[in-house]
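In structure tokens, the next block holds one chain alone, the form predicted alone.
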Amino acid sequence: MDWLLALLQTALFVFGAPLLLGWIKRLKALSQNRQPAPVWQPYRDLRRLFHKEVVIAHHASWLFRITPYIVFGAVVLVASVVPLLVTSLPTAAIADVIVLVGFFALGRFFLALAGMDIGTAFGGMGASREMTIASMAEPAMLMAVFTLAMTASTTNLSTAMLTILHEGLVLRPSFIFAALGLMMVAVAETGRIPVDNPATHLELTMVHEAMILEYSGRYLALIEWAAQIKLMVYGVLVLNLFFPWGIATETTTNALLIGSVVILAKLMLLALILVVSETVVAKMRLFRIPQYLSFAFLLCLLGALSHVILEAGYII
């Protein structure tokens, strides 16, 4: 019973995912006045690009080939490990949050080498800002862990969310710190705006776009199924680890249900957040996106000093 729910866990985050983004695009263009399409859209997407030939270039070595299956592997590996539903599942063992961070890096390495493989100017262009941006977001992400924590006085993902749920609703201000800082990190991972613009290709803003021009076909579909994956494992990272309240901890029928019906409406609260954060800020120059991480690190390690400070206190 538990391999078969987190196998469920596993399977809605791979076919959830191209919904999720179906209903943020659709939030999008009804937020800008424009004729929004279906929240299925994306699977249509993909269906199309996995019936579309393959083109690669006659000097395009194996790494090219292999790099799709790679990034798609890594982030289904991460969604089956990450609580969406219940906390009791087997693969809790291995839910821990910094192997989740070199998984996401596993997948980013082999993306900017396939970038670059080509030996097309947008290609190293990609992976050269794919890495600047990963060296920076990946140390903030570390910190709002370690905040957590330090809370939890673990790093594992169900062992920290059965702590909060234990210890009930409690204001923390070095949770709000580091949620604000992850939250900054996903937006930043994810390449959405302000740091990159998923809908466009000029080659003066686009990051994530410019490693995956030469790609077609299933090579493309497998990224961007991968992309749609990675967008909602950070979503329910933030949800469940800083707002756990509703998750299962046990495996019974109306647990699940009710857990399934509370974490879509967290999704779908976080979906509309994002588009209205989208819709007020523009997108921001390359040369500012440093600031803008080195803020998401400092709300993170505002938020462990915050922590430190406070817990001190407490105990004097």
The other form holds:
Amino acid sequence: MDWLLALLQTALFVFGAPLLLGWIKRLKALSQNRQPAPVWQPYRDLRRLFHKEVVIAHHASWLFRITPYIVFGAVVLVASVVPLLVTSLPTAAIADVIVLVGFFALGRFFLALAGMDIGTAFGGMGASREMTIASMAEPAMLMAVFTLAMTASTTNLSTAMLTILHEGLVLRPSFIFAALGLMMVAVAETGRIPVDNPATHLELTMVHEAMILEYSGRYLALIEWAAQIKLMVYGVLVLNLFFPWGIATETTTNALLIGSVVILAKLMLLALILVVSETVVAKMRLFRIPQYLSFAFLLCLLGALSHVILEAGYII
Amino acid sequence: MPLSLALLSIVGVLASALISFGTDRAPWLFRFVVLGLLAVSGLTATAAGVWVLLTNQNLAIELALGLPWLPWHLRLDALSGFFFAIVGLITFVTSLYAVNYSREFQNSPYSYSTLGVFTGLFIAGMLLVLLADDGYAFMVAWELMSLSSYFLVVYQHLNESNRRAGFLYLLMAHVGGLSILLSFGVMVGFGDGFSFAAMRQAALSPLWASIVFGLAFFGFGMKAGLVPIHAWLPEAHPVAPSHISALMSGVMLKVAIYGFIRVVFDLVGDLLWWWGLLILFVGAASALLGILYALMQNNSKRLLAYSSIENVGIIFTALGLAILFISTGHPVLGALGFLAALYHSLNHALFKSLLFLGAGAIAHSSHEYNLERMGGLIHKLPYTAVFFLIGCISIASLPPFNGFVSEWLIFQTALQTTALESGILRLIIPITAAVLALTGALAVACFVKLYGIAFLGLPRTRHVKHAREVGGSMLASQAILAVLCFLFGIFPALTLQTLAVIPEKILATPVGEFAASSWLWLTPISADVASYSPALLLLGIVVVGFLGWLLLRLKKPCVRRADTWDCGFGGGTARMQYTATSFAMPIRHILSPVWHSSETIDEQRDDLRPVSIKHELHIADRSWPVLYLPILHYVQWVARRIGVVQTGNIRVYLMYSFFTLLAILWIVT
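Condition change, the form predicted alone to the form predicted in complex with its partner chain:
What follows is the entire complex, opening with the chain shown before.
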């Protein structure tokens, strides 16, 4: 039963992610006074891409062709260990949150290599920028995770959520810092404004899009889909780690129903926050991003320190 | 029995050195007999080490070598057995590799006999260091290792920079060796005798124990390449032949780590908490600066050498955590950090050797070390490309390969900081963990650069374009290491349970729940705190991959090869690609104070447009102007002052002799 639920949750991640993106795009269009596309537009895009012919450069190697599968596989694996509806997730024991960060890094590693495989200036530029941004974002991400792990004294996502649920609503300064930091990191890692703009193809600004410029057809579909799942994973991580209330702790129909409604509402709300911030804030210059990310890192570090100083007692 | 195997392997290695004297006349002797003997000895050493580790024996022997009243004590226990197995394994793999690789030197001015003799002595030295059970044997073996590796560094001596690197190496090795000798001296002074057993009994006051620790840390740290005394390492390691570089970076650094563990954890024993703090600082600084410098290198082997500094830093960080936890009364957590350090030592030996062998393969087929002139090698060296990719994934500590497991264990140890009472320590350890996280992320960037520039894209020069895949023995040796990297990543629990006997023996603490866990699950503290199952994860990868493949199989893909998109301008060339320097430029720009860099752009213009642009970029190690040059100047200043007594006048020298004699007579009477 538990394994079935784990499978179901993974499927929800995989097939629900385009819907989340559709919702974000719709909100964004509305907030910018544009006529919105229907929320299932991303599904249509994916379907169209899957049916298109794949065009590959003469020079592309096998690495270029396996990368979409690795990127997609890594993200699906990550999605399978993040509790979405219910905390008792048997898969969560296989990989903890540090492994999760590692798998995101694995996907990025291959994507950057694939960008450099063709030998165009764009690919190398995208890879270089992506790795630069990632090397600043990852420590911040791990720092936020460490704060949480020290509070719950576990790095297992299910157990961490249960611990936080058990302790009830306590005001923890460390969590406020860490949640803010993690949100900033999530924006950077998923390539949203102000760090990257998924809608642009201007060489001065693009990061993620520059790496995947040579992809087409089903390869592009897999990479785009993986990016959508990644966005949803980060959203669920922020929501369920810091505001886990509503998630089912037992596998009854009622609890599951409540869990699904609550997570849907939370995701819709988070999307709204993202849309507002993307509408208000402009995209940053590349060399301003380190400041943004070091601020995120500082927040996460403050979170860890305030946990150590304020919450864990003992000061010498 | 394992001990005789171990001695047999040393005899075999020494015999290979002896046979090498005849190889200048008969090159086939080198390739088949000498290397064969080395490979067999390597396997024997591995077997001896693994045997001792599995049966947890403690075997000692006295050899009547050396001085009459001072026989050599040799001992093989679990700790030395573990490192013995590492040395043996890498010896086997590198000798296999050298069968094809050493053809490079057949028609060169460099002789096989030099290579064979000193390789044999070098490996014998390393093996003897691990067996030594008294200070005297240890120092003799240590010097044998240092001196013979000097001759390997300057093997290609016609190149002037190699000779300079060799001299620097020799100098630093001796400063370090002196420091180690002094630390033994203190322990001998307090104990009775040179044997390690006597040193263990020596009652050291905290002050003297700290002096021993400081001397050992400096001496072994210098050999291991810790910042800021690392500057010799990226000079010396890359200039040796590639399989020797693999031995030096993959194995000799581990011997230094073994020495440090032996002296500090085993011989001194009573650990003080501030030692842990010091090691934590130095280790974290080495890790971060090592990878930052590696990121800026454009020479493939120099990049790998700097990355060795990073990995040694990670190992010492784990050891620092171990000391901190042990000295504050948490031996189980300390043992965990200790295990993480051991496992990372093993992993680093595997993937660093693999990468050095890969860099050697590139150089063998294209005569190129400069990244800026490589590119597109994945088409020319298809097998090497796969093995090198595995090495890059492992060293960048990405799951599910082996580098990730040890890094994960270190993070798990660091996260137990809440167990400590001291608030300061609880603050410092998470910050160290953050530094490690930054290091890990930069390592990913660094190895994307190495692999992406060398193997991917378009070839940047003609001889790289015509490179050919290397021979069978070079591929086989890389394949062995790549498979091991994978296996140690997928089944870490088995290895770690075997290794658990080492901390149990050295630190006299049980490793807790860890040893009881199953082969499938890695649960360092308890299943509630953290668990990781690489094997199940791999199963997940296979299932997801298979499902995806099945689904996509439903509709035949319609793939068309076409020209690369060139924005409609027509014809991209290899020179338009991102270069290694430009890849690292954003990071260089962001963290510019780290490097001692000077950049000049010389632009010649006519009225409207630039005629020529000359761009020069020099990136140097900061430790040179900050540490080495001032010491050099000081030494020269002192030498000049002392030089005043040397007038070159015979009468003055006679006068010196006369007064010296007078003084001696006065003292004697």
